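There is one chain below, alone, in structure tokens, taken in the form predicted alone.
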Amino acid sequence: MNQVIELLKNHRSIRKFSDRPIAPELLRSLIEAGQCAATSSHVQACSVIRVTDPGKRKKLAELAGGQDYVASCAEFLVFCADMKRPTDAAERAGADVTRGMTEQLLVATVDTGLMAQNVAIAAESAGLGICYIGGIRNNPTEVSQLLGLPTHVYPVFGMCLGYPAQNPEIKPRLPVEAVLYENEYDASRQQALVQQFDEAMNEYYLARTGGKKDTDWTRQLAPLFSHKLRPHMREFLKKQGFELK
């Protein structure tokens, strides 16, 4: 197994960081590596807000659900899907631009995810730890106001960066057979594979918490598809110019 694959397979979310700062040249290199990710039609529909203001950091930690490491990590980045820059550029070139298309939302969101994952991999290769913060979408209007985001830009997630002050175990993933199909989607074995995975996850949670967390993957999903649904996102996206036409 080569070093890149080994690095990818050893990913962990880090939520405790040392006080060691990240050198400015390293941070710039991470962003440059992120920019080298694949991008749909070279649109490059992602912008990153580096949040250094302590007051804004503290507020973002609150808005993201009380995640204190947002305020304490060495660097906190907010990755934004940005259709303002490319559509403005196309308009300057004389195009009769149409904004707010569903496809534009998808392109910008995918571009953002690809860029962020490049940054994450580059960071881990340099000995840093990272943690994605999807809680940024708990209060997207307030986050957008705090960061001065214009229309046609929305915050997809945040990312904590820093030198790890913990060494958590790697969280198991579904068996490859549950996600890799050949020629067509096959749901016939899913239930059995998920049950097998639930057993592995139950052992993981019990071991990680000293027996205090007795749950599994399936039970962890329940709130995500019942009440943790962020129904406000549709109206927020419309207000930000993503009218989903």
Contents of the next structure:
Protein chains: 2
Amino acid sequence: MNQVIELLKNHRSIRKFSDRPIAPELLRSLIEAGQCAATSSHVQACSVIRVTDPGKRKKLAELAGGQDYVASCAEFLVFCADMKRPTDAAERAGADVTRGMTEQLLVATVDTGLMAQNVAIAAESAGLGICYIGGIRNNPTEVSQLLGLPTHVYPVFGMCLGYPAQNPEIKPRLPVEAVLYENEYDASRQQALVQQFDEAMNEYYLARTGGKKDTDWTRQLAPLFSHKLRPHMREFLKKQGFELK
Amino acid sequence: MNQVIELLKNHRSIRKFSDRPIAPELLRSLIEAGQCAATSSHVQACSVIRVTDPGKRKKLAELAGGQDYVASCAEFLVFCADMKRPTDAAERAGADVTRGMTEQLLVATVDTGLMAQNVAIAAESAGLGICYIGGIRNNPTEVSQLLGLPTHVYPVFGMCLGYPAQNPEIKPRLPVEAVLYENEYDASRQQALVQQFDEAMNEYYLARTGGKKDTDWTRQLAPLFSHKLRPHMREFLKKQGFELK
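Instead of the form predicted alone shown above, give the structure for the form predicted together with another copy of the chain, please.
The next block holds the full complex; its first chain is the one shown before.
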């Protein structure tokens, strides 16, 4: 196992940071590394809002469901899927652009994911810790207003960055056999592998909480999917110009 | 700049590979590294189909728009957004699951992007080259049938992997200032920065083609957005159980 693969396998979300700031030239280098990720047809459909305003940070922490580290981490970046920049450019070149296609949402969301993951890995390689904040989609309209996001741009997730002040355990993952198939999808073997994973997760939760948290992967997912997950997203995306045609 | 950031900044899509196979234990390690990426609420909503069947490879190369390297590369992986595994698990735990939420599409698509990018970086760190194949969304229904994808699973992109038999130049990216904003999105400065980037891209295309390809970023985007991008995606996703409620 080389050092890069070792780094990737060592990922943990960090939610407690020291006060040490991130040097501006390092931050810039992280963004540049992010931009070097693959991008569909070179559209480069991701924009990043670096939030330095303490008032906006505090508000974002609330909007994300009361996650204090959003306000207190050294840097907080909001990764936005941006179909405005490439389609505006195409329009200036005389194209009769159709916006709001479902495919455009996918392209911009994937571009954003790849870029952000490069930023995350670059950050971790420099000794920083990170945490993705999907919670900004709890209140995407308010987040978009706060950051002045125009139509055809939507906030996919945030990312906390900073020097870690905690060293949490690595959270287990499903067995490789449960996610990797050869030539065709095989649902038949999933249940047994998930059961095996549930046992590992149960041990993990018990060990971490001194026996208090007696749950597993499957039981953790049940409440998550028992309610309609962020049911406002469809309407929000539509208003933001992603009509999903 | 550390070696990991250097690796990230050195990314090029590779479309020509040597015959050298990828060792099974390395491939497994790449997938494991992929799984270690962050995942929204630990749902782990990505499954990977490793396509080894030569007939399926050939068919996928055609379905992706005649990309021969899909058939000839050492390994071809199809990364699928998989909401079936976590929602099935939640159902077994007694949850009354609502599927087809727009948010679920986003969660699974982002999870897939983060995992794939980890696989890509792990691969490049081991001396492999990779190329994302978004072209499988040209014919997503046929791809899904070929790989036996059940409802609530959709193919986001493929990835060619192998030892490189070419050494293409790094493709330039937009200036950092065009993608990174502080506290709010600023569309006003975009046009000038894009113009500056167009000049750089024009030089890049001219140099690469001995003066034959006289174009730039903006002019390349115009035809891409002049037609409706993969207009079948909405209906395909709906049939696949992603109703986008």
